[in-house]
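Below, in structure tokens: the form predicted alone, a single chain.
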Amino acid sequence: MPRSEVNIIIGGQQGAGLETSMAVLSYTLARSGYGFIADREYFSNIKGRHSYTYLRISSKSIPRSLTYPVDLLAAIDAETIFTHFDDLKNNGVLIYDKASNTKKLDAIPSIEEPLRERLINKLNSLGIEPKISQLVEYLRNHRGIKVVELDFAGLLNTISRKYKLNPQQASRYVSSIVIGAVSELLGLDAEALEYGFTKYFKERRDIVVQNLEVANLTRNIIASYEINDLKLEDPLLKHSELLVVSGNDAVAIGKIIGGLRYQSYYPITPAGDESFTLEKYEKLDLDGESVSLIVIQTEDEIAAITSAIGASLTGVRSATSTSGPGFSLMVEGLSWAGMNEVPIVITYYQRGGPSTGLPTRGSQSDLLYSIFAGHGEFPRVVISSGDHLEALYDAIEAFNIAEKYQLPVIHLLDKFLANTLTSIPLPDLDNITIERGLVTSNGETYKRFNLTSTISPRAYLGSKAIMWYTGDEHDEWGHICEDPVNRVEMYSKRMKKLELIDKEIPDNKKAVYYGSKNPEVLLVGWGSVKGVALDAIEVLENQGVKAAYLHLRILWPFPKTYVESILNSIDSTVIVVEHSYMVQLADLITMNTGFRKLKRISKFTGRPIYLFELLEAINEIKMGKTEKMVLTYGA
């Protein structure tokens, strides 16, 4: 019977073509009309360590979260089987290379010792010799796993002989073996698969043909196994216009739509891909007019933020993009922008810290830092995005807020969104507005920091207006001034922007409430918690438990009045969910509202929060067994 949903792990060594597999399958699925979300997990090295892609595919909608166990494990190497065999559900499907059969656990140097010890203990408890052939037999005989053994070397030799490829060239086609196997098991058609390869390799038709041949050879082998368990039912999204994007891509698209004209960056994971995407569009054709988008890789993050500030002062919409260590270097520039009321957007992709930490893993532990970083007090806005479509729109909104209120805006995302591929509907361009704020072209009488209003009209460098900027406290003209009366007036003028923002931005842009109006369980979160939280409350409702989720989108200035009204109107278990040790949002809520009856669910392994473990944690807290749960699942 056809399936409405399939969960897949594709694993192998970093550099073995996993990104290609993920991208080609994503295009193929989107072309076929299936919704999907594809997360990439990898070590912080260039090549060799274990990496994997998790694909959740649906015929009914675009999935929002991931969960375990999975239906299919496609293993390019032996390490993937050892690492993920327990993630595979009973009666699932295993695809692997027969050359892995002789591999033993102790002969795989890339497995970290803690994991190796856990695997040895697990295999010993099952009475299995730590060898792939023995493990595969156990999976087949004791767990009902359908095993597909492929001859990777034979398939590559076939393509090598036909196209006269050397072994190194042929090895690049391993990803197509996996793509062919997965596409056949899912029942994806040939036209969609060819589209996927063509989309990924663009004009390189010879490469498309060769990859397709490898994939189709594999499909023929898979078809002989007559495994129909994973065939997908007809999709509901067929013929829909969709974008296939990562979180980095979504932000880049939003910035271009929003009028970005200058982007600075220093390469850092996971922020770098956003700027790499923008570099592809440095020449834009807008209604027949050629427009330049300048993207500059600077020598460090200090230069990145200061050059973006300089660009903003000339009147262009400018931004910079970074992660935790880079943001640390930007803080002095951030303070300067706050002092001088400069509209600047900092796109901040969080990863596991402290220090270098987990550079390729996700986190939400920089929440409080982004709100309070800097010396002295100055206004800034911190916004966050819960999914790819939100990220696109928020990238536009960040510019509007920055220019309207003349201050830095920090757009908080994380690795989970940055490196996850999904399909999203096309943005609604008709309902997008651009707000440039108050602008003047006054001459020599111009007071850049006029005290008559909270927002002083700004003029651009290069206009007729004469103005001064300094890192010191200043008067209305911009001249250095340490007079105490002026200090109070100027300092207060800047800080009152927070009150104005809180008053003018509508509640539905600050936070969104989903679910039951009288819940037994209320989840509260922000950022990429959104998808798994929405799925969790849906499951709870189906189980007869009234549940809701409060999704915070503007984190500073904190939407105190709105959040207070929600928390004081319900009598339920309130659980804050976050990728951090402290669950910092809970402390931020208490600090701003005084509300203390908050339970916490925390995950700081750098891996996503999976639906099954979130539901288990909610149940433990709901039953009164604990006030805080720490989640740990994931390789």
Given for the second form:
Amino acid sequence: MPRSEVNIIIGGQQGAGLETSMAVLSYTLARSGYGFIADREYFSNIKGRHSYTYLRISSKSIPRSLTYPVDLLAAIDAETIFTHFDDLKNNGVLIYDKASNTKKLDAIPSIEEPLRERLINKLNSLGIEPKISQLVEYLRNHRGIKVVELDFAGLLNTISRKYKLNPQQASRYVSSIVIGAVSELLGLDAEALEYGFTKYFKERRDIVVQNLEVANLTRNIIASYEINDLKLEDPLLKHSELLVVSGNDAVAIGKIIGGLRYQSYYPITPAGDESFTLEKYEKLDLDGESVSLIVIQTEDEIAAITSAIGASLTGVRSATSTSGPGFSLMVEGLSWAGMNEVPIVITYYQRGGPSTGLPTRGSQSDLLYSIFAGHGEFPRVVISSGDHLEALYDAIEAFNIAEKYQLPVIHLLDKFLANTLTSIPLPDLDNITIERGLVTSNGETYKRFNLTSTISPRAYLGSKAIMWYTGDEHDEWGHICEDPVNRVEMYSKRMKKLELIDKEIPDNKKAVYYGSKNPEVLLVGWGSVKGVALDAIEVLENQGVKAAYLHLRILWPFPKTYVESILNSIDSTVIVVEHSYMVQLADLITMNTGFRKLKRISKFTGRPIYLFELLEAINEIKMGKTEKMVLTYGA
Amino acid sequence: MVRDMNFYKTPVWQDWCPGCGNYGIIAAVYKAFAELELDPSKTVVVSGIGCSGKISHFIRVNGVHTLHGRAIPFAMGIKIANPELEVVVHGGDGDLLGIGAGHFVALGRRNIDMVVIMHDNKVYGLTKGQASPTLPRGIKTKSLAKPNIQDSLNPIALALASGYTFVARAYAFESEHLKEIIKKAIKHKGAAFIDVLQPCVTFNDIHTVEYYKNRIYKLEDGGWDPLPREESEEAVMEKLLKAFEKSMEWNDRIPIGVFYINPYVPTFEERIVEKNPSYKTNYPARQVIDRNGKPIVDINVFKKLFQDYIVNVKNKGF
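Having seen the form predicted alone, could you now give me the structure of the form predicted together with its partner chain?
Next comes the full complex, and the chain you just saw is listed first.
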């Protein structure tokens, strides 16, 4: 029976070619017309630590969430088998390297001590010696796992002999063993696989040929096992073109469409890849006309935000991109931008904190920080995206809001979205607008902070006008002024923008309600909770439970009227879901609406919320067993 | 028409202490701007925080009064986005070499075509006279409880080491001399640094007018030539080493004037042009990003630009 969905974990050492496997398989799947998402989990490490990709594939739709157990575990090394054997479904498939057989748990230095202890206890309780050959035997005999033992070294030898490669070069072909094995098990066609390799390696045809050869050698071996459980049914998606992007790419693409011309950044995970993508477009070829997009690596995040503010003063759409530690350094600049009514976009990819925290893992624990960071009171807008397509559109919208209301906009994302690869339809550019706000070219009597309207027309540095800016409270000219009457007028003018924004931005851009009208369970979330929440309400509906999800898009100014009207019109179990300890959104809702009957589902391991654990938690809460559930699954 | 220096004055009252060195500095700035006939709408004074930071409000050109220590990166964003603008940074010694030292060094590495004028009075005036990074160890200025136990740094040597291609020192009350140096610095192509010695009449009772009057002398009076004799690595190195050596001179005799000029280092703007020639004419501030409210990137441009990310689906279902 062909499958409509398959879940796969591919694991190995960081630096062993997992990213290549993930990218080539992604292109191959997209070429074949399947939907997929590929989540990347890795340590803060260049080479050697355990890293894995979770690939979820569907013939019917573009998957939105991940769940356990998985159907296939493809293990490049022994650590992957030890770490993930329990993630594998009974009767699932294990592919591994023969060389792992002799590996013992205590001989793997990269396994962290708490996991090693848990594994020792687990294996003891199962009566298994902590050695791969024993564990594999157990999986085969007691879990019904179909085991495919591959001779990685043998395969690499074949290719090295033929192409005269040294061992280091040959080791780069490990990724193609995995690609070959997975594509054969899924039944992907040869043309799509070649397309995948070509898309990834581009003009380097010799590399494509050699990798394809490794993949095909592997496919032949796998075919002899006659495992048909994971063969995919023909795809039912109707796209003729798909965009294969990470969240970082989606934002970079959105920014370019939105007219970004100055981006400054200081290297930080998981924001860096966005700027690397932008750097590829420094020479921007717009239909024959070549223009320049400036991307500057600054000396620190303070210079990143302050130089972007400087660029914005000249009328250029400017942004910076960072994560929590970098944002912390930007806060004084943020406050200056608020005081001086400067349009600026800060793309903020959250990771696990506090401090260095979990630098390569995901989190949503900077919600309140992004809303309240900064001394003094000033208007800002915080928007968030729930998936890649939203992120692309929001990257454009962020500039429109920033320029229209002349204030800093924080575009809040997270590592899950940043590093997950997926396929999305091409954006609908016909419905995108570029709104640059009120701009004047009047040079003679220009007053930058004219009090006659809430939004004073902007003039750019370099235009005919002369203007002054200062972080001090100022008069209409932009000169320092501590007069109490002026203070009240100028301060109020700035703060009133929040009311204006709340009035002018339509409800459907602030929040989106999905699902049944009078639900038994209402989930509330934001950002990357969207996918798993939508999948959860779908499962609940299929089980006969009326369910809905309220997805918040604009988090500040908080859409209080809209959220209040929904919460007051239903009699549901309301559960706020967030990747944080506090579930900060619940407190934000209470603060803004007075609504307190909120249950919480929390996860702060740095790993994404998985569908199965979310459903279990909803069930516990629905049955009245608890008010708050903390989720912990995942390696 | 040579503009009158009064043209560059704003009506904003200058609230520095009577006798402050800033009056000497601003007079030189007015005169330099007037003699160069700088267009106020094409000129931006970017300042930091402290007494010196207020200067942008007193000059009738665009003024951006920024954050403590951050004037340089603000100025960088302005200049890179619109290289047509003349950008002059003013900051104090605490502002530029204490809290903002990282940016000060980074500007040297980039050699962006702008001028940094440092108001160097060796104290934090506006916060009541604490020691700044240019106050030598063992000195006790008026409001210090005990002599300073941190060493001073050498702004000239630091600027040279950081890569500034125009490095000078001046004295606030040698206004004519300072004016000439400011003019040269503005005309110089690349990052120019001027360390302006300045008495703080209220909080620095050591580095007073008297102190400087007896010590300063002009480099050019001794025949100092800041330029390398030719465009060769050896000539540049020779001049740089001499400038380093000269920068160590302090105490009884304090040299003022231009220590070093290196006209051979490409500016940051030129480095961008090398990567992307369109920057020269189509720099960010010049660009139009929409057509009647629609993005320039339409679907055809999109498909060309982002072809690396686009997969043509060969759907098995069809």
